[in-house]
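Given as structure tokens, the chain that follows is alone and in the form predicted alone.
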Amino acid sequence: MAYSPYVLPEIYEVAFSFRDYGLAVDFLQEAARKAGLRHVRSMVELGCGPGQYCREFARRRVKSYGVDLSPEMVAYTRRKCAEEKLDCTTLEEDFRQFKLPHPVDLAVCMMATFGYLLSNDDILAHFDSVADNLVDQGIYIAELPHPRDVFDSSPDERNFIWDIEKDGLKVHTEWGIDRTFDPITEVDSETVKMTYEKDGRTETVAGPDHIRNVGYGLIRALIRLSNRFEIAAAYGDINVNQPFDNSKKAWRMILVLRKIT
């Protein structure tokens, strides 16, 4: 089947519990506290698919939201917080521009969803959108890959394959196959597909992504040109305890930038 895997967002939603959101949050309430931000007590989870993260800060009691261009993203985490009563709200806004009702104190963009980002004024106008919804001193944290995986790995070797089982539904996931790099724009246009299996019937859906790769430098380069945010720190996992750099352990690129008032 033909469409894309965003449009599931249960499915979405098993092939990526494969992490501990909770630890996740701790990371980030540790990293936005390093620095210099004392107390969350309002935060946007951007590009937030099912809402792992806004949702999980919502249940310590943190005022969150939601942003997701996706309908069908939207639609799901809101009825999901519902069920919970937490206090959350979901936007279907692009996150290169979008207003939240009011500033909040910490924005998160996790996994690689920064990617879809693919041009340098698509990467600016969102840096101008993050920093007008936060509070003065607000912390921004972005997760992307390692840049030792997107430029020194060929196309085949960043194919990610796994395998995921929650609830009774079964979820295969190939992310990245079919893959072709344009070294004009460094973005990578590839396929997702995701078989998945529950109640004896399977299905499969698959559809177009494209991703930008975005390398240190680069990305250095750009927060100083958009002159909104400070790097205030650099992780390579989900760990204040590892820094970014080009050891095994570092497996990420998670800036912490700082709201520049």
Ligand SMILES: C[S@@+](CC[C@H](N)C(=O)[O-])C[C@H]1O[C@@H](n2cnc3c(N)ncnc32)[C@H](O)[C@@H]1O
The other form holds:
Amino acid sequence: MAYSPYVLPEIYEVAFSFRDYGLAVDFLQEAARKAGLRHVRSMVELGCGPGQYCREFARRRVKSYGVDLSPEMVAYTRRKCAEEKLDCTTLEEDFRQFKLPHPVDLAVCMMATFGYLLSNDDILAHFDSVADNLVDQGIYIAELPHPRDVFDSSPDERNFIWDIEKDGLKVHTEWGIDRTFDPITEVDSETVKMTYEKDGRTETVAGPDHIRNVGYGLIRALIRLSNRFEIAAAYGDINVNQPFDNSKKAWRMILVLRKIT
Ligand SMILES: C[S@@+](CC[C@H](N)C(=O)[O-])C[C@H]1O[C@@H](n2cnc3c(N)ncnc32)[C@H](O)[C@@H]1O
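Now show me the form predicted together with the named molecule, since the one above was the form predicted alone.
Let's see the whole complex now, leading with the same chain.
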């Protein structure tokens, strides 16, 4: 049976536990402050998955929301927030068209989640929806792969294989195997395979995934066309001291967008 990688939140959370979410949220708060937001009092994590960012913001007393299309991810994040009594609300909605109960100061879309916007129309609808859910001068921070990884590599080089163990759960991930790239749509079609071992049992799940490759020129053009955001800053790592450039240390494209009012 084919699985989406997003039906197993617990496995996803362990597989991506290599990232230090505390440090990443320090970075997001600092980047938002430098872009003019004095305090982040409310935020939304778009494509929240198991909610590592919205949960961490809520621990810091920021009213948080998590938006995700996957019912499994939403239920898992909701349960985790309830366990920790966090002020975080999860919504099962599409980030191309969602509605929060109140506008927030900050929106974030992390890892490679932006790539699920598979066309220019998806990206423009997303920008409209994010802007509609932000306060005046609100900030949107989106993390994308560095364009070097998109234009300077073959589809085969864009797969990632790693092992990780946490809380007695061992996970082997093969993200992006059997990848084919369609140069017309700029979409990679690939397989995500996860093998996990728990209580002496080993299971493998695998399923298809589709990700759009977005370069800096295209994203700048779409930001301008949307007329909803301006670029306040761009970083090459989860670090406000690392500018977005073509040096080796810059390995991500992290855009800090300010809502135009
Ligand atoms: C790579 S995970 C990111 C999880 C987490 N935010 C992180 O940074 O690790 C991408 C998430 O985006 C969700 N997603 C994909 N397309 C979506 C859409 N159109 N609207 C809302 N969520 C979506 C998936 O269900 C998945 O949970």
